[in-house]
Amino acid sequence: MRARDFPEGFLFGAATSSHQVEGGNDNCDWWDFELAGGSKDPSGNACEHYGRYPDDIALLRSLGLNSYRFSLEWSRIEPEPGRLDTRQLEHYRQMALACREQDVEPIVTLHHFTLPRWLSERGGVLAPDSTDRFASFCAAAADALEGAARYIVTINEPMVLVLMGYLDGVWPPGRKSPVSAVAAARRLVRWHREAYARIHARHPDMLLGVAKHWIDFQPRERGSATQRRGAQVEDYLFNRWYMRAIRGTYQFIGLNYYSTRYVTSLTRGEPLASADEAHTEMGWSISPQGFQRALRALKEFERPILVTENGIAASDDEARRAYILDHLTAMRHAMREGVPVIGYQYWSLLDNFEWAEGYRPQFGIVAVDRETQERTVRESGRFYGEIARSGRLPHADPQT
């Protein structure tokens, strides 16, 4: 028999956040964005995941997954400034309970985007005790959690709620300021840091990262040395400034990629998706080849690396099923050449909400049905199961 491509233990799981399939998240700046017309639809009962989550994880549990990664919501957790709701706190971690039942290892994050509408209306990430308040909100999410989950992700993309929130003005809180964006930028790395210690301080054991998006940024000319420039300070900017400044705060890195971006010149680059390339139907751009030097690129950090988000928005699940088979390829391939990959949480296990783009977008290797919520495993959720189960790929490339 042919040797595994993927070691024994390896996470093969899929990826959810609260608010994108819990459902009734009325609490929350996303809601409220959502009401004023920030969305084109709104999150309503989304996949009704907050009552259905034991049958769901059984379900990736059936599909051969040995892991997955959900959030919690902060606004369901602490729906007034200082009053923790106890049941909430229990929910999630029967969640991640049930998930040790099923034998899958869960990986939890504590913030996907989200923010209570009383934080919100203080000034969401810029208010003056935010920090002190995510810390806070944190440590009480860890301690629910102690023996139940050991893999903890702070923050989700910090990098894009600064992006879309503060800069493109597109998400909340609708802001359009260079100013803002820094700002913003520099206190998400406070609020990791403040979390980083008081979650190391009360429970050591816990293996703690962030989910950092990761564009690939490239030159459109490669021969252009202004291109190559741009295409070192936009990755510089985006990419590398928050791990560097988040230095020694975690076990594990977490690595959200989508697609590459070529850049044009030394402030403007092509979006993602470029007009000779395939790419998905959110617009962004197939490549492979993007995944495996963003992984390259994170040796720098020296810590193992968790693939916390990978996926494809396609109506096509033929598209689904290449896409998962390529990117599972050049993740070997790094993987071959020395870098530290622990696991691979594929974007998303459900249709969901897509924020800004509503519900049109599909991700999930499971579709969920608007009207009956019936779930339906599609066939590329059984491809890559089957590589999960067995640690190999199909048609292996047999000089690598």
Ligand code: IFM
The other form holds:
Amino acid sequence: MRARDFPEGFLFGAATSSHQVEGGNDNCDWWDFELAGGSKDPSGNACEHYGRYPDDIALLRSLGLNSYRFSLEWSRIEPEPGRLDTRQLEHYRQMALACREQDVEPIVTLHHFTLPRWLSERGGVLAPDSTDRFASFCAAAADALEGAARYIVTINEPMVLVLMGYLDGVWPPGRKSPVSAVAAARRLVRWHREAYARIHARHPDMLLGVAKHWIDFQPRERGSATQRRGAQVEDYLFNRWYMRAIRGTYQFIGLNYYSTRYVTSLTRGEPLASADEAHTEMGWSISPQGFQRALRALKEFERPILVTENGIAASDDEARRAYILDHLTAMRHAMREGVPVIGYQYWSLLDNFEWAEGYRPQFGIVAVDRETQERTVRESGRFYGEIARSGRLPHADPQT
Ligand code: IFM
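I have the form predicted on its own already, so could you send the form predicted in complex with the named molecule?
So here's everything in the complex, that chain up top.
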């Protein structure tokens, strides 16, 4: 039989986040933002994953996946400052244990964009005591997860939160201020460093990292020195600065990769692909080569890489199948070049609440009927599951 393309034990899984799937998260900043019209749809009951998680994890396992990335909802666990709800901590511990019982490795994110309302009312990330508040929450969460989860992601996509919430103002808290954006970015470095220090001191066996959204910035015209310089500046500011600032405080690197972004000037890149480029229904360019470049770039940080997100919004499931195959092939190339990748989590397990875009984008390998909550596995999910089960890509060239 042909040799495996991915090693035994490679973490093939899928990802979700609390607010996007749980439903009824009415104690956080996003809930208010949605009701004020900030999102195309309110999150409402989402995928009712809060109650349905045992079935959803069993479904993930039945596809052949061996890992599940999900997140804790801080606003449920700490509904008022300093008051920890032990039943909620127990809920998430049970989620991690439900994974374990089915031989699924849980990968648990502690913060995935949402904040408890009480913290957002005091200034959110920029509240004077936010670092201490966050680190205390993380320490309590890690205590609850002891013996149940090993892989812990402290913060999901800190620089996306900075850009969307503090520079572009299209997510909570709706600020459009470069000064606030710089302050928020620096604060989120402190959040991670302090959370790392507290968790690592109490649970030295836990493996900690952040999920870093990495954009492959490229000059629109290769011959343009200005555009090349612009791409380097963006790469430094969005990608590398944060990772360098937290150096030494992670055991793995979480990579969220979606696309290449073309830069035409010295300032901001074009967020959307041009019409003649292959793109997703979010308007993001499709670029497996960019994924390979991102994986290579992360070698700078000298730790194993766990792809914590990669996926496509597509109503045409054939496009999702092709995206998965092309990106797994690019990842395999990078691994052959010596990039130490230990796992890949497809975004997302379920069609879910896509923040300001509401429910229109469909990222799931499992479709969710919004009326009945019925789950339907897509063909792309079965295809991905078969790769996960066998550790082999279909028709891979054995020479490469
Ligand atoms: O849905 C988001 C997720 O919450 C963070 N990473 C990107 C995904 C797709 O936009």
